[in-house]
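One chain comes next, on its own, written out as structure tokens in the form predicted alone.
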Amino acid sequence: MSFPSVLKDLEEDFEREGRLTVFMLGATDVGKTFTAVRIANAFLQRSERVAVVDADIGQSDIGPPCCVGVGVLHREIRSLREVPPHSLFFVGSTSPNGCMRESILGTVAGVRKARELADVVIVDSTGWVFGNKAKMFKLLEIGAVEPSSVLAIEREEGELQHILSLLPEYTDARICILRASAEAKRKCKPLRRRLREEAFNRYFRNARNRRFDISLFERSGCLPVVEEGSLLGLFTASQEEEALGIGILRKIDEKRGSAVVLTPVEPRAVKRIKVGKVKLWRSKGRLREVFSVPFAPALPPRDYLR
């Protein structure tokens, strides 16, 4: 299909239902984000309310990496980076591999929020589509989101057939297939990592060291590693899905029972802290991604800290 044909189908779906949720499906660097921008602008030109759910947690444009970001368009854009984040949903990793449940829950929560804000919702997803584990993740993610349309972008004909052939078992959404533009360029892993680091540095540009009580750290099941550099999600309440923002653990003060966290978030509103799997370290004045942190016991018992 051509882009005008895809857009016509989406407009017909919107006219029929009065609402539209488009899920962007495709491998990395096939032009999902570029196409999402084109669709968003097209509906904005019709004076429709448009929101984008940036669920590409490794290459986030709306909000920092490791979060699902929700943004509402108020003008035509050239890049999703121009859309200010309205809401953030913390996943804690740069890849859904190893945190599929958190990724799906974050995306679903983001879509739920976006549907409160707009009639047209576009979900820009990760490019993890190859392999049995990725296939199951995408099927579960799409089934949970319940989109009205799935726009599959393929670099080569049939490359998403392993997912598309099973989609009718998970959703009754319209499936549109679009060939990737020859102008879509592949990014090497070092470049993708560098772009993530730039996004982290933008987010933490005006952050300050703030102190939080250690009792705010979430503890359920296996205790997470909490060491200097660990990425943290900051929340208002124990059951709150939406995050206030993120932080980086600087140190744990066992004597005072507190933690020093680098974050732009005001500490008074924070009631719960969740530990992510990414570690950031400052080198030559800039934050660098070190590695992903496995989950294992690390925090001392609360009684020990008191």
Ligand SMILES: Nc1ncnc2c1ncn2[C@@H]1O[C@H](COP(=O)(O)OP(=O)(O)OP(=O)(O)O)[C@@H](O)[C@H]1O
Given for the second form:
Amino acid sequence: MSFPSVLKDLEEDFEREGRLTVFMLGATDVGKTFTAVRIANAFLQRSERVAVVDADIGQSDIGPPCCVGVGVLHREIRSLREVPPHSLFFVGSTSPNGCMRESILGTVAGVRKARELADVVIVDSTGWVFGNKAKMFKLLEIGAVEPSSVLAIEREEGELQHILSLLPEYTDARICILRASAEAKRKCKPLRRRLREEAFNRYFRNARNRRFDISLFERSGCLPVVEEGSLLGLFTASQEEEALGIGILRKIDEKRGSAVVLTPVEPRAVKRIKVGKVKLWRSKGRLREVFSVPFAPALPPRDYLR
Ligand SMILES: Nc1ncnc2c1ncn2[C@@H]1O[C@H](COP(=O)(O)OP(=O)(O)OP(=O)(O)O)[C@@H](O)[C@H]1O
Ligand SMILES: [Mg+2]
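Structure of the form predicted together with this ligand (previous: the form predicted alone):
Next comes the full complex, and the chain you just saw is listed first.
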């Protein structure tokens, strides 16, 4: 299919149903985000209320990595990064591999929020599609989101067949297949890591060290493994799913029963803290991911958290 014919189908669906949820499916760098922006702009031009759920927790454009970000379009955009985050849902990892449950729960919560805010909802997702585990994840993710359309972008013809052939068992959504543009540029792994770290650094630019009572840390049966550098999700008690933002654990002060957390979030509102799987350390004034660095030292360097 061509992009104009995909758009025509989506517009017809929207006219019939009065609402739309489009799920972007495809491997890395095939143009999922680029196409999501085009669809969002097309519906905005028709004066529809448009929201984007950025469920790509690794290469996040709306909000920081490790969170599903929801944003509403107020004007035409050239990049998803121009959409201000309205709501964040903490997943705690930069990949759904190893935290599929949290990823799907976060995405579903994000979609629920987006549907409150807009009639056209576009869900941008991770490019984790190859292999059995990724296949199961995508099928469960799409089944849980309940989109009206799945827009599958393939670089090679048939590369998503392992998912698309089973999709009707998980969803009634219309399936549209687009060929990736020859202009879709690939990002190498180090560039992806750098973009992620830049996103973390942007988020923490105005962060400060704040003190929180240790009792706010969520416990699931036993004490969580909380280590210095751990990424944290900060929540109010009332908003069960939506996160106020994220933080980084700097140190635990056992004597005072408190934890020092680097975060831009105002501490008074925080009533609950979840521990993520990512660790960040500061080197030469910049935050870096501990485990994504090849041959990362077993112990962080001496300027860790300074
Ligand atoms: N149809 C297109 N025309 C021109 N440039 C494109 C097109 N599709 C993608 N690109 C460019 O290719 C690059 C990768 O596209 P994009 O980021 O949308 O892919 P993605 O599938 O969202 O990747 P990721 O897996 O990282 O989320 C971007 O620089 C984007 O601007
Ligand atoms: Mg993308």
